[in-house]
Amino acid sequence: MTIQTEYDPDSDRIMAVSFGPQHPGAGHFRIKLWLDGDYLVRSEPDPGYIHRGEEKMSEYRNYIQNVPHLERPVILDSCGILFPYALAVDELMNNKIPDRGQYLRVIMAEMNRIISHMYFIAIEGLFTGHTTMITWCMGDRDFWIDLAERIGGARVTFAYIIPGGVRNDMPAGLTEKALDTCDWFEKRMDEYEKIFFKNPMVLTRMRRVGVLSKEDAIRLGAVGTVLRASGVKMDVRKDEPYSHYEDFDFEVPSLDGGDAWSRAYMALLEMRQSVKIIRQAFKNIPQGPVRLKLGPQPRVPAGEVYARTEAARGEMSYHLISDGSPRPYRLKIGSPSFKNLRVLPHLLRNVHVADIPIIYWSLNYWPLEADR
């Protein structure tokens, strides 16, 4: 429910408080709140408690050494943040990636999308008081992590998508296991829908809460699930296909609600499409090599390139400048969490305090991705 409250900054009724940066729901992130009793009249995001300096670090390491640290800001979608970096370097070097390597990039990117979305829905369940959803999602998420580990060799970050292709081929006999997981997970998502997304308590807590109109979503530059939940059917995988995404039959779901429930439900709809893509990729993956032999310190010709992909939270991009040396001259990451940050103060005003965590997490904001 939206409460229209007049805001007078000089009023004795207004109290300023901090939400985070140690709040269990905010992560390494602070939001300044101005409260009138139980109502939030204004908010101001205050990111800036991490400062890993990923972009500057990239200027002191070569193009291959950059792979393992560039994925650290988004550990639950490590392939999502590495994908456009590899595309950018490949374009500068004019690399023609083997078809099998392209398919493996797609498989791992879609698995990472599911792993990330499962975490998103789990925490949204926690904030609504629906503890079954967090226990189910955190447990089921491990089945996808197991599959990704069989391919990438690690469980948290994979350093798998690299310039020139992927780091290694998948093990023999994995296809049957992967297709069985797809079949099981599709049935499992039906249960998520029934127990969580159609739950009266969840509907009461999330429907018509934190509504972002289609016009405001475009005006504020929203991306990913936030944008598509407001009715804008935009997805880089369809609009500018890369790595053979044009070979796969899948849809870009969108909703008109624009509220917290729609943003969370969008994750479920997208996981259904990811399963569809993964099943096609495993059935049709071509034989052959998975990467080019670039050596440990590839020489990248001088030039400037911009590459973008559709990561789990939305459009992820790299602006890369090479001066012909073994290391990038400049590297700039465009992350979806930073783009969606502009939406937060727009939604966090004239609402109940109890709705703050639900609205905040419905943006699927990842502090490390924005303040990198």
Given for the second form:
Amino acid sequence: MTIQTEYDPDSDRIMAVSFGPQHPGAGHFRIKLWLDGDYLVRSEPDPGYIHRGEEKMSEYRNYIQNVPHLERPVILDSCGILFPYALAVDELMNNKIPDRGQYLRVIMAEMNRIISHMYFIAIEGLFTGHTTMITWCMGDRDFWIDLAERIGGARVTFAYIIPGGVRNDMPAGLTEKALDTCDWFEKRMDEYEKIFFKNPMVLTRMRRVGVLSKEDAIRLGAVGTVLRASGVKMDVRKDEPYSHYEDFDFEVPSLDGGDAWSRAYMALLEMRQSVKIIRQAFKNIPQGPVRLKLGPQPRVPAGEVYARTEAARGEMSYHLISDGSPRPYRLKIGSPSFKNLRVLPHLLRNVHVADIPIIYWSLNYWPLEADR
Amino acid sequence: MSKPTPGTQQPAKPAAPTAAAPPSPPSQPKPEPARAKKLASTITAQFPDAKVDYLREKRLKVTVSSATIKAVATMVRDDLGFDHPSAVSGVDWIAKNEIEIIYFIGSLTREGLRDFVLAIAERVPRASPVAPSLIDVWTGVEYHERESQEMLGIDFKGNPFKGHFLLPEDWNDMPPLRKDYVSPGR
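The form predicted on its own done, now the form predicted together with its partner chain:
Time for the whole complex; same chain goes first.
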């Protein structure tokens, strides 16, 4: 008896199954699966489960009140989602941010990238059956959260990058501790590489699984690690530098494999670059004020703007329309998880059920970010 | 946690900007960026009905009619190299009784355009918002269109999906991003 590889709705061999949203491997996200035995014939993602209504909600609040709730969809990468919002409002108001504020924005955004990527590798390790990776990464992630807490004041959602600069300056004497953390973490990443990424079991489970070609990645609109793991060197920090990113010496890593392993390994390569940026930023940070005094209800002139940045998961963008009133007329969040979602049904075909969590988590997908 | 000390590190140079820079007066328009202008003239030369909304250093927005948007999209993809659908946004202009659909397109393969985002917009009447789907041009816009279809009630002709994607399955109210939809409790 041969396995059916094409989806035929009339076939009595095909069984429709829901994967999630309660499944621990799905992370409050549902995928509708059509199976022939253990073999995946077709899949359809169903991202709507969280229903936060962020875009509608932001039309009821003024530009500063929008800061804390806009970071809720991506609590792992709260600075990543606020960064383009701040850029969009700054552009409308024609703000010139002080240099120290720009450097602090970069420091916190890169720390958040590490915090987010550590979570990503941890979960990828968990579903590969590699328990050491989740315990190590979750533990080591805390050192970066501690450091970011010293700067931002809050523990996970920092509400730090705001229109006009950053919320507060960093405390004196933090530079040495930060540079120590960078040194320690670089050695630690070598250990991750040895124990996880070069592990024969991990290689067997993740190599040549869920392969996304370069052409398909461009065609389907992939961004971030997914796109770069397929061989496209796209990074908004290099392509369209913002907040003095052009002053930093770093590279955009890319891989040609396009498989689940490459996508996870991209996170490690990117964390190495982030450490490099953080080190430079702490060493070269200029003195001066960190923000402009805009007041609790800044007057934003009427206009339309599209701002984008490179968040941990990829290109994060905001389309913001102001009509001159205290609140945005329209605010559209273009989140990287939603952009990468189109890749999922493309990859979840002709694979076994056991590979679903590995492929799904290798996209670094965060359900709250898609369903804002 | 040690207390933040924002006032301790005073600048040696007092010229650092501390107050909000005044918004540039509209009477002094900036010089038009050459690259955006060139792209705009390329599009308007082939499609005379295209209206240029704004030209900026790294942004360009053109508004076209629903009848020509597919041809414009195919042209900017094939001739100008815009191959990366970055986002699709929709705006409910309730006072004008129109809904605007905006495709934000970047470029991954054209080297000089990596920092550029082209916005192609169209306006459809609010009462019957029907627009052609651009899935054939950029496959990546499929889910973005589904989102606009659901949140603003736009009917994308050619997008095979009809139903609920992000909203609850039992949602019977009007599309929530329309301006006359008021969130419960407001």
